[in-house]
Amino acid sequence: MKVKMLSRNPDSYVRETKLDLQRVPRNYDPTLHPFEVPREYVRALNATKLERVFAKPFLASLDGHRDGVSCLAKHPKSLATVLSGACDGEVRIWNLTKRKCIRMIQAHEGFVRGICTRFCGTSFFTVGDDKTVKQWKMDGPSYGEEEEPLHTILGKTVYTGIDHHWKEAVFATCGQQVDIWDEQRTSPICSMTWGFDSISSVKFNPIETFLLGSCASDRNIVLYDMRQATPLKKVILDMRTNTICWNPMEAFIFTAANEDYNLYTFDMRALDTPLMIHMDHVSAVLDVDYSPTGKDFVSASFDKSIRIFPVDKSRSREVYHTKRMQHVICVKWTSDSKYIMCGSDEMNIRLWKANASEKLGVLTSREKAATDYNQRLKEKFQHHPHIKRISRHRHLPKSIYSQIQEQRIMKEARRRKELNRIKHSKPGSVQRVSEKKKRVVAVVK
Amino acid sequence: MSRPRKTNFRPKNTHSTKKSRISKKPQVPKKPWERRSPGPQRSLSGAQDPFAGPAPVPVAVVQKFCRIDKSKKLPRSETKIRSRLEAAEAQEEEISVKAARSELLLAEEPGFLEGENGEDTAKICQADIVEAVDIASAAKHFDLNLRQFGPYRLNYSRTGRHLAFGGRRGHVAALDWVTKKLMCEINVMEAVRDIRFLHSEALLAVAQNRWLHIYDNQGIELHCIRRCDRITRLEFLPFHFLLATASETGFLTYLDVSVGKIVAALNARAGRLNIMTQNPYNAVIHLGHSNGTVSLWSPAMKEPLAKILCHRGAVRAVAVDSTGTHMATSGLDHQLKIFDLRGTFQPLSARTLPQGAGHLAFSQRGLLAAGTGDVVNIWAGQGKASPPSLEQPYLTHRLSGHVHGLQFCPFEDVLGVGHSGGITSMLAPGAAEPNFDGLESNPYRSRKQRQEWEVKALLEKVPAELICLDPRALAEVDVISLEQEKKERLERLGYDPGTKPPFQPKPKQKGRSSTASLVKRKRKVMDEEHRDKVRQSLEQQPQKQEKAKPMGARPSALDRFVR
């Protein structure tokens, strides 16, 4: 007879000394791992609950301004520096790691309407209500020197916004018309205008650097080509757009923050339909900024909250609010895609985490592996009702919550009315227009 | 100082050819286990690799790791979702091949017993095996002569390292049977009907004459659960932390041992319950009844999930194998039957025994042990997946008393038998899974590892409501909810947003947009759609014909009216 019994040598299963690692032999046969799916489901449920437990996004509040913060700008080379302009003409430079103000300049009399940094990071520009454009050095004045701008340009009309070119020594201001300036000259190289109303903001495209977009008071968004010095095309929406922001990863996509509580993501090549309408705010959206990954953007709204939207979804994934934060005027996403800064009406700049439950600092490899595993589990089971309910749950202030209920009722009423109209009229006489097409009034080339 | 180098030189006007990076088609990988025949590999010496390409992997092993049921048809959904499902299927194929390759790293081989020159393995007695086998394995065969305290029932812990046994006259003991170190030995002064380890070797549940008692492994009584009275059988569901108890009063009670609550007390409405076993694959409890039926229970439902008619007389024993595919039952009609649990619930094979088998047990590799009187028979199958063939027994052994309890030790080639003369541990080569997974149940775990494992197991304790016949139900597409949602959306919006709007031909310049040409273009698209529809219906027709054929076995005069 031939016989062999299963006999294991304990030396190959038990460690030799206390200082060795434990031996853990693995066998991935599914019969040895029963109940895979229910156990993973329970792990995903636990991961979702823990994510809500650890969701503490508020980091710091930068205090110092004596009037509402009207604009923010990022330093292109230093992650820890941020510039802010206030409604009393003061510009402050902050260090985010120390959470202190490192420099204070009385830049303008009246509002600081716009602030932008030069691409090399050595200087920055401000425009204000006193019809001037001023260029300042990024390093503070040395001992004994006065705080003086490098360069001052006096204009004839009030400038409402400024943006610097991403590669060349050129910047654009907007007010009555869009002016392109060379840094060495005191008069603009070209002025472009289309329409008769004032223009509220201008932005350069980070990838196709000769393109600009601007928003005007007559509800349109105009795209300009700097090389030809002409406007390209414009799209007219229902209500006025406050600002636009170009996607730093996709050359032709931009998002517009509109007064009708929505944000519209457009593809520049086909402006007749927005790619996506992002609806979640309950009051006018004042500012929008993209994450450097190009996958999410953050929007600041008059309804005292900021929301983070994924680019391809129409609903927000996150909402940040505080009792002390009033109308949020400007918002920026830092260049390492980890933090969000917002400046609000009550003179404070707040620093938030972009992922609310993320652990900051250096993680060990085990922590990273566990975080990745939990993330993947949450994605796998995200559609299950219990998990979806927990991961979507956010506490909202009563004002926003009641506004949402009211607007939902109003939207339902409008929808029912349209449905009835279609039902009770001759089939085919009332055309159904898609929701996205409805928002764009006209596109003019 | 050197000037910073520009990393990529891109001429300015090449942006028109850039594709969007947002949407990408999923890359279906090539099947790597099919031998590629590239050109001969050349090296410096000119030698060629005679086995070019990756090593072939046996298809059966790859199938073991495939989890997606490709035969299930899903309702038509958007292209984005369909492409994601296709990408997931492609990824699963790739990963199952990698997992099959990793089987090379498994260190141990299963045991075996083969007779030479047509020798019948059933005639080989335990003493011969003990002589022929190495010392460590020979030590695994032992007999405990305990005649004083009545017939014994036994239970191995989940790692297979510890053994607990209880005698009818109250003797309860727990020991590490490998090192023969006794953990505790007490007499509970009451009849012991069944004994089970809870999730680890630290806790024991003893079904005593009146109530259920929980003991520490030092013999300290921790709990006396008076709600569970007159219990005949216990089963512990390890991943749900549920202790299922079958009582003489006809109630099946589930007790959650992690929180200490009774999750469900189900009235089985079948009189006295004294045959119970669990299905390790889906945690369903099988109860055997005196009318020859076996009923399947889950704590979520008040009615049994299924009832299977197995025998002509009462059912005497039920056992389910570790993959949940086969169920072995034996009845008063002297039959031993094996049923298919995962498909048709039909008997696969049957055998008449001279005496009915009172106890049945499956091993991890599919061996079936039956205790009839004082003889234990073991039957083996071809491989791990096939049911045991009941023609010839693989091993037999005669004990010194009548069998009262039977269990294969989890990761050792050993069958533990509790009988009226004590406990016997007999050798059964080839019974156990040779390679355990260290993170699931590790017989060589240290105290620290056990503590960590216990915490993790408690955190991922599956709620009792999720017990159902198919444990993979949560990972399937919820077709019912999908249909419901579609209906609701249709009602709310008044139209189905998923359907394509009627084709509108684009207006063209230079006179190509006249009415005639517009009508022609519309016609073209309509004909194309019509042709697609006809092709689809033609594909569906032979399926219908195939279904119709097996219905009528014998031709009858009324066949001419069947469509």
Contents of the next structure:
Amino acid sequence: MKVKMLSRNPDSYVRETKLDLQRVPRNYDPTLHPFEVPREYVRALNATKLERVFAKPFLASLDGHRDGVSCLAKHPKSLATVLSGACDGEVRIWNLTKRKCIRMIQAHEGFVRGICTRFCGTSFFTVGDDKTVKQWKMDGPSYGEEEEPLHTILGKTVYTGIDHHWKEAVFATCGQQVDIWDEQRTSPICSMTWGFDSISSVKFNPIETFLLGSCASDRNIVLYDMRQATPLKKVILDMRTNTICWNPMEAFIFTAANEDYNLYTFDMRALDTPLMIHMDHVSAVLDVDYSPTGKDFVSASFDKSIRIFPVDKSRSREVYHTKRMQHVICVKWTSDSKYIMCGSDEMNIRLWKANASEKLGVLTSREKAATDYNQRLKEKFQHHPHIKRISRHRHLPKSIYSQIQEQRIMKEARRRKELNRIKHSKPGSVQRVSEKKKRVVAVVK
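Complement to the form predicted in complex with its partner chain: the form predicted on its own:
Chain alone follows, minus partners and molecules.
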């Protein structure tokens, strides 16, 4: 004879102490929960709305410069240390924890065109309009000593950019040509050029450290190999590229900030067409920097805003701006992937959160679990129309909004003109309709 009985173990539902949470039994059978998906959708919708409500990315403003901030650099060993150069030749070292300037150096006469740190963090290099390259100690002078550079190199032309090798005592400068320097010598090891126009930026690859890229004023992006001392490939775009940045996780991927309001992500193995064209800015893009994870990058533009783009998306996920912020010249993503810094014309360095709605400080285990759960829900329902519309909502300043409206009107006028031309064309004639995605680069190998 079969006997069925209920058996309950007190350990499964009785609390050990009165301070413990009540244990709630749950049956995962989907037939017993017919409204699970609608409930999750409501939770995802509420989480998306709250994310927009609590999106307050601005953290602090570091003021003290007496002219526009022209360049920024990160310390390779210290998260709290940031270096900035201004248009009046002054270099300042900041402590982000205290949000104060800890050191000031009058480094050059005229603009500070570039600044970079040594890979070990013991010194940093600057170039300026006075045709000099100077190396400075990261630590301040001792008591009674004067502020003097460790080394000074006097060049023949104005240097417009500088970058240091990621592993060796070698750095590169650019101006009329790309020069590779040894720290112990006052003349370049080798000089590389392809064309006759001035070069505005040079960047070493963080993974394949012997590769470097530069962009010139004749619309070229040139890749070099330091071991061969020769240029490798050249890419010609429709308009001038201001700077490039290498992906820190994929050695062959780099992104170029262009004058035509767009950013272009290229694979250096196939330079015929860009992998992705990133659009949203309404003025020239001046600087770009990748996050340490390699999944996002931030861009600075002449339209007084900075934008955060996912690598695989053509539209930005965030736009940051303030009422007083003017043309943004330089931008950096901190090494812990949590903060973004930008320097602009009105002499301020601003600190932002990389995730606008992220809660700062120590989180409890329950807060972390709730955050992860909400994030998974938003990813699950991200393509739903209401959630997609709310998550894309951004507040734009009037100047940017008006330019977007003008671009839409002009685009619609061009489309109507093209349709009208096709409508009134002679029968039998072949008409060529301009495609939306056209070839934007030409490659010279």
